[in-house]
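Just one chain follows, in the form predicted alone, and it is written as structure tokens.
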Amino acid sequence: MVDFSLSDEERQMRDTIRAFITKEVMPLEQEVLRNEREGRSSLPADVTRELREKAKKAGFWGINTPEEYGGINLGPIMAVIVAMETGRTYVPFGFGGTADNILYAGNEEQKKRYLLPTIEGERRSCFAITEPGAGSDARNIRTRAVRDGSDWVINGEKTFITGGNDADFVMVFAVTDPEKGANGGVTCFLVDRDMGWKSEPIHTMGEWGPAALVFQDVRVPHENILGEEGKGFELAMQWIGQGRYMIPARAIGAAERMLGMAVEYAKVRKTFGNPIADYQAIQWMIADSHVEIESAKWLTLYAAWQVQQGRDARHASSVAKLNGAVMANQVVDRVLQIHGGMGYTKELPIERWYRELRLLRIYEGTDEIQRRTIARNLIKGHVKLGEIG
């Protein structure tokens, strides 16, 4: 029999997470809109350390992190679950004590100089493979790393980098053996910001700022090498495939709250007389957008049981992410249609949710490419129609 219910204990930390994202960072979200529309940062470094020492102090640090590295290691269907709490807000704050999985391949010194400090809140990385002409065709990479005695020199520009104007360290993609293409002429290097790299802001429609990264003769030890020489894309892979079921999560909290302040605003905005909730039109874009909400998070939520099981989820993950972005984008359209010239205003967050989220169905494999991915698994046979579990 399957059991979808929370244990006492799971129960208990998404309660106490929701209080504290309730109570300690949903205040701050008229800040954040007023600072974003003065050009400013959505929240001054002070805070969010503030914001971080409190939830260190609450024992939410170190979500994903393994517990020898400090970390509690909930697992990811608990941090899908705090992902979709983390995600009735706007404001840009995630709980620390964090590092990108694929920094865990590194050697001692490596964990020393870069996963250790990143770990603690005290250097911040990126990931860069995205390229100009190398969007999901990651293949396609041009950025050259080649050998000149124990150094490696990079050229070539990596581009909407998360993370890249801020990043004391890049992860950086590079060909160091053309002949061999993706499987086996693909290397990971660290490289510190100081080494020679430089990054430019890129201005979108939402507020996520992500960076044009160049690389024009930087020199990086050989040592810097993340892995095995050679085995670039491998770890790109690995780092792609671990987060891709995370981003519907965020996703499906904010639709929720969304859809929460659609069904209020509902029964106290009247015309010819009435609620607007006792119209048909209107409860239909509340059920359609409850339904989807539904679906995306219980997909959500069984990419995240396959990875917790040890399976390979990428096939569930790749369906999660394709149903959560395209259902975020439904529903935000859905909620601000319901609140009419107010939900186009910027006094109210539901704008900036409807530009921030149509990213969703872009970064990260764009919807073609989830629909590619899951019609050729479907069609080569990897994944076999009826199956369940």
The other form holds:
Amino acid sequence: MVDFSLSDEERQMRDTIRAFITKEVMPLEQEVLRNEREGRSSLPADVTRELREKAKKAGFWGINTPEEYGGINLGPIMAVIVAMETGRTYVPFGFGGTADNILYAGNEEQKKRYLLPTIEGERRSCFAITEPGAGSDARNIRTRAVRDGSDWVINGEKTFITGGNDADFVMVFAVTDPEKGANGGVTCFLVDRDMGWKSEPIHTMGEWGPAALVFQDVRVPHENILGEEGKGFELAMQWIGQGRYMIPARAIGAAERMLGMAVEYAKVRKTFGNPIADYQAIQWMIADSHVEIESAKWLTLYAAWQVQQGRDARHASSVAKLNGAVMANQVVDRVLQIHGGMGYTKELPIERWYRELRLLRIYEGTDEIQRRTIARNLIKGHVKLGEIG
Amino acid sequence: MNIVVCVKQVPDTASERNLKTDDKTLDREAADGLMNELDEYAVEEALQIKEAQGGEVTVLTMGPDKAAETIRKALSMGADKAVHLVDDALHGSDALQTSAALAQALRKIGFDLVILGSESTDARTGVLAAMLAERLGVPQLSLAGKVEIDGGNVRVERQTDYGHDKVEGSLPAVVSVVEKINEPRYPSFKGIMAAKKKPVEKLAVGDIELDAAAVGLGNAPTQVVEFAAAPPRAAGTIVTDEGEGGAQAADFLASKKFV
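Now that you have shown the form predicted alone, what about the form predicted in complex with the partner chain?
After this comes the whole thing, all chains and molecules, with the earlier chain placed first.
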């Protein structure tokens, strides 16, 4: 009825990625910690580039990119497995050859100018819907685009834009018909940085920083509309919904690695003459962490499986995202506790993970938004209790 | 160029490895099986020669059904086909018997060049290349850090303690490689998918004209008489630096012949 095993190919891909991460990426970890401690960027750009080249040469490229665009399109389950493996290291690194799903909605000219160079790594995109007054309630965006001849003029402010500091173009969502608002009055524009938008880094408790984007009379040609005028909100939902189940995947890798560190540490760290692994307080922390990691793993794979089956995976994705985000924060807290004072230092990466993983409960839908979605699905009867599969 | 790479599945060196108490052979169930690390270099070298010269790379392994994982890895890296010598009668064969079986298989497959890692991380006898060459009546070029094919000849840089020797032999030949030779590629995802469709021929003892009574644990000319776990590592030497620390550390290293 249910088969939880990986196929031979899946296992081999997992092993290969694991070997790559272990041999090529993890050796950079101390350098990352050192650079960050001393206020430099985590890794010099040339090191990241070299790593990506190596990965590309090895064929780890375009993991979810359709084959007609040169990718290998491994599908959601394998993408989750890959993310779990890359999540084992905190070195900021991802395989190249991918582009945001909604860029595929562009026309031929837009694909040539935006999609293909993004896949090739020559251009960098960012997705901008969130505003100071519109986060989870994205329908309330205020950024305005007004038609002026063959152009549109955009004014407004976006915030918490991932990749916004380095992007050379943005997929920005603006109100083009205030009467209709999110119901047919929001449009997505592809806007090059040299058309005049500005970005400002936002410093966070994590090591990565998003950007605030400012649009002041930014003039954009009509042909830069992505998709159709007034259909922007649908595109935004498509982007947001594309991979919510991917969020916990990296966290599972991180949590498993940390639990491994905690187990090893508990075996060698002695207090009152005994390894702390002998104490029940520590054992319970280890056991609880493992149980939570396992449940997050299977909920995430289940959501990915639903997507792979072509089913509506929104509910399963919310369940996996909520569970994974909470799990990661509980596990990192326990692992830090097991390491005691050492866990609190910047000599070990645990406090870094602690800061980084906190974001998981906020971005791509807060814990509260996920709960709201899950509860509504049940209350309105969209999801039935008592089902399997 | 018809290249055959001999590969072996060994227990992961990172896991705890044991011999079975009943027949004193390797407990393959206790640890994950991996391709012997040096064999990855052998596969890489074969692929590089093929890419430069053309030809075909065949993977040959002797081992239980589980060893098919290691075959798959070599095929994923880019080898064209594989031969899996698998027969219960072969269980527990020692180096002499293994070389006899592999030599028979190699005769059946045919080859211009046989490449293998210079030793395995489990048995570590390091004698297989020499035995194969002897049985096949072809030159052996061992411990290669570099391989060049020039018409009907093969030239290698044979790694030694003092540098390397340049050694040349005529093809067909057996070459064993060391890890200095190249950087093995990762199997690409495309390669992993393609490997599924590549032919793997299974051969039993009867298929290679080998007498089952000549191989296997019961007929082995050498025997594991006894074995013991390695003693736990002794406590290290602590040098307290009171002005002489550097000299003491140097003396220690010299006493171990590290400097």
